[in-house]
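So this first bit is one chain, no partners, the form predicted on its own, shown in structure tokens.
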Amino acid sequence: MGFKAGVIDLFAGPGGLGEGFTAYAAPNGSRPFHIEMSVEKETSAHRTLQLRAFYRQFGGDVPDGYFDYLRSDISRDELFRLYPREAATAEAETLGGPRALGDKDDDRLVHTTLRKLIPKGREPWIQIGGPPCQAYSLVGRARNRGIKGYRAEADHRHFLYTEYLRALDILQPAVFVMENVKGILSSQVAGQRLFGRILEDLSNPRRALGKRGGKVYRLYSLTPGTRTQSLFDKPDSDWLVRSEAFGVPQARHRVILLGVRDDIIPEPGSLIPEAYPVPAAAVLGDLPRIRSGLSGEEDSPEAWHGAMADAADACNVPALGGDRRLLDGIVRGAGRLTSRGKMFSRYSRNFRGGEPLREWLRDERLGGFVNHQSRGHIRADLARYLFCSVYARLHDGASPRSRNFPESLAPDHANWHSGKFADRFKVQAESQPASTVTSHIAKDGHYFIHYDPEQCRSLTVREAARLQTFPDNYFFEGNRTQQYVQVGNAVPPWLARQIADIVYNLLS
């Protein structure tokens, strides 16, 4: 049967995993998933939720303002004015700006928010969302270790999960979903492991929060291929999604809790299909092909042409294969890229992945690319990065580690020769899911190489969003650096569809 279900989406981001929710379709062509509230306290990636939450209020009729606005042509103040009553449901939605969970003053607007949207009668509720991962990742605990007396129990990031507990308290939605990266798995506080606490707590929020009574939930596992069955005796690795799994062109490994209020739902038995696995090229491959730029020196294509031959002339030949006719003709190829990309760049070439995806993420009515200019590099990665692209291309995919480098590629880093970074330069493979895009990438390209040794480059934000599955028409607000870190914190939104609809399945 048919039913509208309301949507929560905290510590937002700027919205995959809603993006996901509400952009799913029922087999009956109906969207039953709508987002009534969505926090996030980063600045840029509230713009680009408030973006989106403006983009929805049209359904299927989106005006050509919104594309207009996508390819420059007008500023963002003028399309708001163009559609005033959009714009403020999209600004009501998103809270009328940043909000901070564990603020005081921002927490009471959030929960006064939430209890006037419990009235309205949109049963049932879903709560959706993730914790920021700094305290979990392995990378900040590593950070955080360096810090001179630091403490995890006086960590306040370690238990910002308790905000999602009270907001599960106050809403007791039917269904929640809580993402989480994988180092939650470990994670310990005064020497105990918290993710056993955390699912303790997810079961029973207001016990958690030294409440009586409230609502009991089931946790189950999102693994393709095992039953969505309660687990608390299995191991924790079976709570590890793999999205590579679920058709996303990227081994992107997070864990995700679905919780289920077990008075309004049977236990549920269906099985998760595993789906094939995507390789970066398939969502690549269609993307005008651009040329980096040069950092720190006067950039024109002319110098930049300049460098790749002085790039190729510093890579080792007998480690590419012995064979120089292959650099050759690979800054040969790279003298034909003039271009660093544009604001919007339209479609020209096919579009290689499989067709649902392809439905997803391109837009024939914004009719391109945006998001997708490069950034510059130093001379010397610029050759790093060309002998990581031809290696891989020479090593079915493979990137050189660190001792596979001749000394003259060497960076100037204390411990390149220790193994701690031996993976320092890391080239997306064309034929395989890509490694998981992070947060990271707004930092350098270290990591993001892509495939294509005549671009010689790090990937753009547009590449990014589409190792992600965010659709072509979305657009993320900021400067570069604060567009790649909303695309590396957020959920792939081809995920979360197909969370939204085993939920749908559970609700149906």
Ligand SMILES: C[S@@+](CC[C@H](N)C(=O)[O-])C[C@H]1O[C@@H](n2cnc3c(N)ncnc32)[C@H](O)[C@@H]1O
Given for the second form:
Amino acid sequence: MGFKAGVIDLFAGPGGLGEGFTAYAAPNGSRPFHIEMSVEKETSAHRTLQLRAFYRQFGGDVPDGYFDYLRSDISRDELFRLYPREAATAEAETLGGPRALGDKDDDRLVHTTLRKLIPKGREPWIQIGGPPCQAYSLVGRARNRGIKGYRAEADHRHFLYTEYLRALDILQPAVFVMENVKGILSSQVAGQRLFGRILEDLSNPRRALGKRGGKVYRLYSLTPGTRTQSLFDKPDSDWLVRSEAFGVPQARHRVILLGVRDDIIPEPGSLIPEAYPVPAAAVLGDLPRIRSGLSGEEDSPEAWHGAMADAADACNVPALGGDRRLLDGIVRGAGRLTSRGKMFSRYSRNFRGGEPLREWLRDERLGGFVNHQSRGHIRADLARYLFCSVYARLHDGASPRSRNFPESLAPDHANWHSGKFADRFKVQAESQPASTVTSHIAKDGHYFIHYDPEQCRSLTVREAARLQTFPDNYFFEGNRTQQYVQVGNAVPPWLARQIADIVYNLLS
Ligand SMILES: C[S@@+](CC[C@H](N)C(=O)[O-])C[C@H]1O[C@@H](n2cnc3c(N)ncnc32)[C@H](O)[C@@H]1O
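Structure of the form predicted together with the named molecule, please, following the form predicted on its own?
Below: every chain and molecule of the assembly, starting with the one above.
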């Protein structure tokens, strides 16, 4: 049976989860999921969402103007002026601007819009999204502990999920998908584990809001099991979804809950079989090779090359086999890289990840890459990145720990020798799925060092987006820092698409 489901995306970020749903094609070729409303409070992420909502209006018939905009040939205003109807729909879908759930006026707008949407006849309804994670996340908690007088129970971010509950109560969707960081499993408020309470609340959102009645939901986890086991008769104790098991080239582990309204009886179908791990190089190998920049001094290809030669001198140590010829070869190769990347660069290398990822990621109409420009690094980091990437090449992809660094490359950091920052630098190894792309990449690139020593740099926004499985025609708005944050926050669309498939099979 075909259906046209309406999707509501809360805390939508740049829209990774929504992308997986809307791009999902059912076996009969139809696209059963339509986003009707996305809510996001951050301006640049909202602009990204709105542009993607605009793009979707055209179905398979995206006009040239969209690609002209991505290649910086026309402005966003010009693009929207060319297609006012689609621009207006995209604006309405994203509520006319950034909106903060929990803010009284914005909540009123969200709730009124939801009530107006319900009679629109979309059936079934799906609610997706995850309340923000700072308060749950392990890093967040470590930081919070340092805040004098911090009390978790007073932190409103703990309770932003009640905004999610309120929307559930109004919409009463057939299915919801809630994503969060794994810290949510162990987070405590007033000595009680928060996760148990969240599960209880989600199983009857209206009761959780202190009202009577309401729909009851059964909660399922999406962890792949044995081939013969049904998704719906697994014990629900294992909530952690490993993205790499879904063919995402990244070991991203997140809690994802699937809520199914209890009048819907799932067919006992079999699970998606666990995918083979996809290595980082499968999705990074076709991007143009570019050098990093030099920061803190004048940057030019010659200056950078000189800095690379100095970095090689600093790296000529026993930990790298003490073979100067290896480093000299890298410096020569680096000298051939002059560009730091352009606003738009054409596809010129073969995609190494095979089908169906090629079809998902590449867009021959766009014909290349946007958001692929390197950052600058100070000389000292350049030398460390060179050391790390060569070390990883010689050690089967493993990144060096602090004790493996020569003293000359040790950062001037009080804790460097304490072991606390033993893995402060991480190379994204060529032959393994990447480690989790987090919004920390916006701050520094130390955890996201490219495996190619000649490029000697941290990953670009487009590379991070590739590891997150965003299609190349997915454009991230805002400045580079904002783009990194958006990419790091998202659910990989390739994973989301498989969740959409589970939901489709459940409802059809
Ligand atoms: C983890 S990200 C969501 C990622 C998204 N599900 C995706 O797949 O791309 C959480 C988002 O919630 C947004 N956010 C935080 N607090 C918010 C609030 N009160 N109202 C609306 N959005 C909020 C953040 O700006 C961030 O973009």
